[in-house]
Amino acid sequence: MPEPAPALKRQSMTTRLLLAPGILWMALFLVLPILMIVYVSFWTQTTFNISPTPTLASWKAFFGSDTYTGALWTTLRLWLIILASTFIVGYPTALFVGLLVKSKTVSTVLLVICVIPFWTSFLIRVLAWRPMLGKEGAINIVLMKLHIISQPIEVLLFTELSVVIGMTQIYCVFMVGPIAFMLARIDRNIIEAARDLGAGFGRIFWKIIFPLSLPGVVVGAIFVSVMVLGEFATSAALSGRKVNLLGNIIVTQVGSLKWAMASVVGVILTVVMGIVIAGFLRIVDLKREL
């Protein structure tokens, strides 16, 4: 029998009441701040003053400057490199922890070990790479003791390479966790059935394991992308301020009280993140898979 109209109305009212706090929270602390940033990006900025008079001067200054556009392309380039490096390092680790380790206790312990670096300060974890990557750092000392190199490698610190190494180590766990979670959900009987039918590991991986773990890859890629695109501390500490990302531009502009230009960079960074997240979400329907 169809549900009576009054019952449907009560159900609809209950649904609205339950959704209201979340919608209000998102409107006040997400939508409204973004709209304010967009609004401020059109303000008129002078050397010592800023007024709400609408202008496109800050937007023209951003796209007309090689420094700002260069920071945009550097951010996108490093994002792609770090996304690839965290996947290359993280997927085999997640495959071992989530699928190859049969004991759930051991798997949990290994995941906790991956999270241990997060028990310390983010800044300490970043600065800890300096004595490792320096000209007289631990890596160069070990390589020279093993007679692999005759002179210290200077490109390990205060370069883009040092930023990639630091960010890969810091954010790799965000790729490992979601992938390991999805791999742990795979029914081992499916893999055993494929083996009984004569499929090798390579065929099983590409036809069963990787497709079933793809939602975890997408979630991990979103986590890594959002954090890397908004980065500024790691690049400043490990590159000696030689690598400028959009996050570094925002910090510099805010420090100079240039709110309009900082807002322009913030809007562009938000749009880039939105495009990246929307692109990943088109790969897998996370609502259905998770």
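What you see is a predicted model, and the numbers here were worked out from it, not measured in a lab. Positions refer to the first chain, counted from 1. So that the term is clear: the rigid core is the largest set of C-alpha atoms that superpose within 1.5 Å between two forms. What changes on going to the form predicted in complex with its partner chain:
When the rigid core is held fixed, the Cα atom of Arg282 travels less than 2 angstroms between the two forms.
The Cα position of Leu18 differs by 2 Å or more between the two forms after fitting on the rigid core.
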Second form
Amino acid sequence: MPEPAPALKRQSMTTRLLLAPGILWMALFLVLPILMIVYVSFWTQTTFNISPTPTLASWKAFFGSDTYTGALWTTLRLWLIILASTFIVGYPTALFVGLLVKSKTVSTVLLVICVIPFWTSFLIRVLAWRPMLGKEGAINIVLMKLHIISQPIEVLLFTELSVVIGMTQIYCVFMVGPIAFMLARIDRNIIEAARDLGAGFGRIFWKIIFPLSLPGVVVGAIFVSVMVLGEFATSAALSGRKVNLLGNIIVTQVGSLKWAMASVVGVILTVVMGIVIAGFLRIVDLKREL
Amino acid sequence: MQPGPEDEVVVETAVFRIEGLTRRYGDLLALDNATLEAGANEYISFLGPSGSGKTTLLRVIAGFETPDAGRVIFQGRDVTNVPAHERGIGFVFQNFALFPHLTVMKNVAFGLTHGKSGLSAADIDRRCREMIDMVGLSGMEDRGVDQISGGQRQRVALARTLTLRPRLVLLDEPLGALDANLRGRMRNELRAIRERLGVTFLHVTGSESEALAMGDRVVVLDRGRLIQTGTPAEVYDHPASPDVAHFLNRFNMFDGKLSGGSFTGAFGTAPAPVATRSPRDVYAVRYDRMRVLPLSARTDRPTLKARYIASEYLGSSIMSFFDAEGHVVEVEHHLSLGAPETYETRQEYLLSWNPEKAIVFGREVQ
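Could you please show the structure of the form predicted in complex with its partner chain, as a counterpart to the form predicted alone just displayed?
Expanding to the full complex; the earlier chain stays at the top.
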């Protein structure tokens, strides 16, 4: 077939031209830095100097220290807790916004309201929790005025709990959005059909609504996971530096110019994220569902 | 010649009855005092244009909507306030509303598995396989519903409803989403299924040919009211009002004036000894009762001068369109009656008909 060949060639040429900027960008600013980080993690670090002599010292230091491995477990534990809490708070919200609200306008307005906190900067949103949760903060004052408690609750701020509260509030909307989107796409007739076939609310939810919203849950979980696993600001600001995540370690190591150790933690974090995302993508075939 | 109550199909055992159903959406009266009775193993088609309230009627009967007034009686029980799933009435949705993440088998089994059937898993499996076999989908049990064709999805929707063995099945424009070929086949299969299971079908459609072909009885709806009920032949031959004649889409309709047993319209004056009372004076002639004559022809029948525009070949007949001073007149020629004549475009012809076969509506009925 001599005729289609030039057309095909032209098409593949156009495809390549269209792909080029993206590929170039990703190569320069994603692939190359990642390779660099992996490389640097094997460099030799002395107190005031770093040299490209290959060594496993930084890796051994990471896995030999309780502080560093402890940070890895804390990161994984907090990630799972935040994933659960954003799901528990986010799913009912999404159910209301995406499915129970009948008017499209109202549901759009509600989603916009969910996004309004993002109009202020990230750091302010985190720091705003301090006057809420502190010993003389809003929650303690209200509870004491109502005589529900006589002593202020001290575990509210500068504990792991405050980090969980803060992160749940900040990342919840990333769970709500994708789930609400999937729920809004469910044909209402399907739910009516299920009801007409005699299924009660619980059965309709578990057999119809939840499975159909699962791609949204997975997308939301990926968003939340990626952001929480790399977190350092919320944990620093709300735990009084008591909760150390992998992100906090990177910040400290970079701050003291310990590039090799920072690279080790960076590689570990990247691998963890890769495994988490691959795991989520195994649950649903997103290409088919979206 | 309006069909009186004595002409109506005699219903031995009324499976289902609605009395004075009324449903309002704000100012819009979607259903206005609808009353009807249906027997066992009956097939009733509701025919009406979109917005005539036919879907609302179906949804009220199914229990998805509550009427503002009136009652729904099903198998001798007032079910007006009974929730949809406790009524024992099946509903087949216009877009089928299949569960997209489940297989054919799981879709069909949904009602038995998750409802209050109380059947064992083995019984459910057997009953569903029987039903899938009956709608001709054997071997597709484990396919996803997005891996089958539109016609097959329609069958899954039907089987899903029929496994619960309802005595009454409501079909909301079930054939609308299918292509013409499949429509014809599904029509035959729906009839066969009904005869086998003895189910009463209520079928809503906007297509007059579907309504006439499928129904033992046709109910014509307009603006929320049931304006005519009868067998397809009764409705076709004796439309009760100009609106019914209009929905049937088989009549050339002329405005004019009925007076003293004759009708005066665009075609002059024609005798009209029999007429149906109606608030509008309308003269209706079926498409296939029109004859085309050369301009020079002499006849004592009513005639109308019209200019030939174009023809449409419909397989078993040819539809010719004529322009009578801005009014399009359609003439259907059945090919079984012989080869069609050919007409010259933009030439004038005389259109003529037997006045005894015309249907006349008017305020002044003798």
